[in-house]
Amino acid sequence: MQQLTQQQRSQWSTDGYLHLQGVLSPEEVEFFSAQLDRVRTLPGYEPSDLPRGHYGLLPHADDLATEGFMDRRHLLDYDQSFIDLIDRPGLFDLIVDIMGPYLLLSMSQAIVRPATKAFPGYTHTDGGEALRYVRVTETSRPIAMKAMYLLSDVEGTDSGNFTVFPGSHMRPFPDDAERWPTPHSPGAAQLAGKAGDCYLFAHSLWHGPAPNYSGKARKTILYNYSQMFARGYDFELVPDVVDKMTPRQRRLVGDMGHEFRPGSFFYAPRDQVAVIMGDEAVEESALAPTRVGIGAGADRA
C-alpha cells in the first residue's frame, strides 16, 4: 500500500494535518456536488436540536436550497458512491498508514457552508469534551481522524475556510468561554484550497470553519476514522447496506464476520490485517455479513 513520504509524515505528526491535492477528479467533484444537492431533499439526520458549540449558531430549519445550510449525517445508505468512498485507492492507503489496520469507519457527514454574515466561525476539537483532553504523542496512533473533500473552490480568507491551529493536537489549548479560541485568534491558519482536494486532520487538532463571505457556500463531504475501540458516531449496529460493501468495507463499518461476543471491537478477527490491507487471499465466503442483530436503517434512496 502507498505510505507517506518522510515530509508527509513529518506534517503530520508537527501540525496534525495534511493538504492532498487533486484527489478527486472534476468529473467526481461534480458528482459529488450533485448528490449532495440531492440529498438535502431526502428524510436524513442531522444535527438541529443540537444547541451547542457550532449547532447553537445558525438556525438548522430545513432548507432546500442548494447554497443553503446543509450538515447531513450516515450518507451510506444514499448512493453507492458514498460506499465507495469509505476506502478510497490511494487515500485510504495513507490513512491506514497513519492509524493502522486496527480501524473503523464512525462517521460520514456533508456540510454546506452558506454566505452568510450571520455565522462568525467557530473553531473545537472532535469527539466531544472528552476526547479534547486525550492526547498522544508525536510517534502514537491518532484515536481518530477525519477526510475531509473539498468539493468547492476556497480562496482568500473568510470564505468559508477549513481553519486549523497547527500543532494544536499535542499541546493543551484554551477553552474557557473567555479565551474559546476563534478562527481569527493568534496561531490559526484559514487553508485555502481547490475543489477535489482533501484534508486528513487528527481528531485532538483544534480546527473548524471560518466564516463564510465570498458570496458562495462552501460543499465538503467528511469521513471519520477511528481505533477499534473506540465508539462510533453515526450507527450503534452494522449498517443494512453492508450487503453492498466489499469485504473490506464491511471490516470497515463494524462486521467482523461473526456475530457480536465481549471483545469484539477489542480483539480484532485474525484476518484483521489481510482484509484492511486487501490482501486478495482473503476469502469471500469467509467474510459474508452477519445478518444476526443488524440494525434496520430506513431507505433513503
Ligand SMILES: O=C(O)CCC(=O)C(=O)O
Second form
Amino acid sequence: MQQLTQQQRSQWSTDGYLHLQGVLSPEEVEFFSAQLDRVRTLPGYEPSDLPRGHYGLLPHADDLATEGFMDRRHLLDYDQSFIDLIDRPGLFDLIVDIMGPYLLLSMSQAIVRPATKAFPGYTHTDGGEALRYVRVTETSRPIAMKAMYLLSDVEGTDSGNFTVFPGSHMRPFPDDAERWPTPHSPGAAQLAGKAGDCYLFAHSLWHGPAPNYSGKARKTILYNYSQMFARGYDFELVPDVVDKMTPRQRRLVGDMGHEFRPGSFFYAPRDQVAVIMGDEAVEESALAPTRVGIGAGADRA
Ligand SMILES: O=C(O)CCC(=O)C(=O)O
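Can you now output the form predicted in complex with the ligand? The one shown was the form predicted on its own.
Next comes the full complex, and the chain you just saw is listed first.
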C-alpha cells in the first residue's frame, strides 16, 4: 500500500494535519457538489434544537438554496459514490498508514458553509468531551482522524477556511470560555485550498471553520476514522447499506464477519489486516511485524 512520504510523516507528526492537493478530480468535484445539492432536498440527520449539538431527522435542509447552510450526517445511504469514498484509492492507503489497520469509519458528513456575516467561525477538538484531553504524541497513532474533501476553492482568509492550530494536537490548550481559541487567535492558520484538495487531521488538533465573508459558499465532505474499539457513531450497529459494500468497506463500517459478541471491536477478526491491507501486507508483516503491528498476536482469536 502507498505510504506517507518522509516529509508528510514529519508534517503529520509535528503539525497534526496534512494538506493533500488534487485528491478529487474536477469531474468528481462537480459530481459531489451536485450530490450535496441533491442531498439537501432529502430527509436526513442535521443539528436540531437538542442540546449539545445532538442531531435530529429533518425532512430536508432548513435552507433549500444550494449555497445555504447544511450540516448533513451519515451520507452512505444517499448514493453509491459516498460508499466508495470510504476507502478511496490514493487516500485510504495514507489513512491506514496513519491509523494502522485496526480502524473503522465512524462518521460521514457534508457541510456547506454559506457566505454570511452572522457566523464568526469556531474551533474545537473532535470526539466530543471524551477526547478533548486525550492527546497523541509525535509517534503514536491517533484514536481518530478526519479526511475533509474541499469541493470549493478557498482563497485568502475569512472565506470559510479550514483553520488549524499546528502542533495543538500534542499539548494542553486554553479552553475556558474567556480564552477559547477562535479562527483569529494567535497561532491560528487559516488554510487556503482548491476544490479537490483534502485535509487529513488528528482528533486532538484544535481546528474549525473561519467565518465566511467571501461572498460564496464553501462545500466540504468529511469522513471520520477511528480505532475500532471507539466504534462508529453515525449508526448503532452495521448500517443497512452494507449489502452494497465490498468486504473491506463492510469491515470498515463494523461488519466483523460474525454476530456481535463480547470482545467484538476489542479483538479484531483474524483476517483484519488482510481485509484492510491485502494479503501481501500479512505476508510482509510476518517478516517485519512492527510495520502493521500484528506479529504473533495475529493468531489469537
Ligand atoms: O467546516 C470546517 O471547516 C471544519 C469542520 C470541523 O470542524 C469538523 O469537522 O470537526
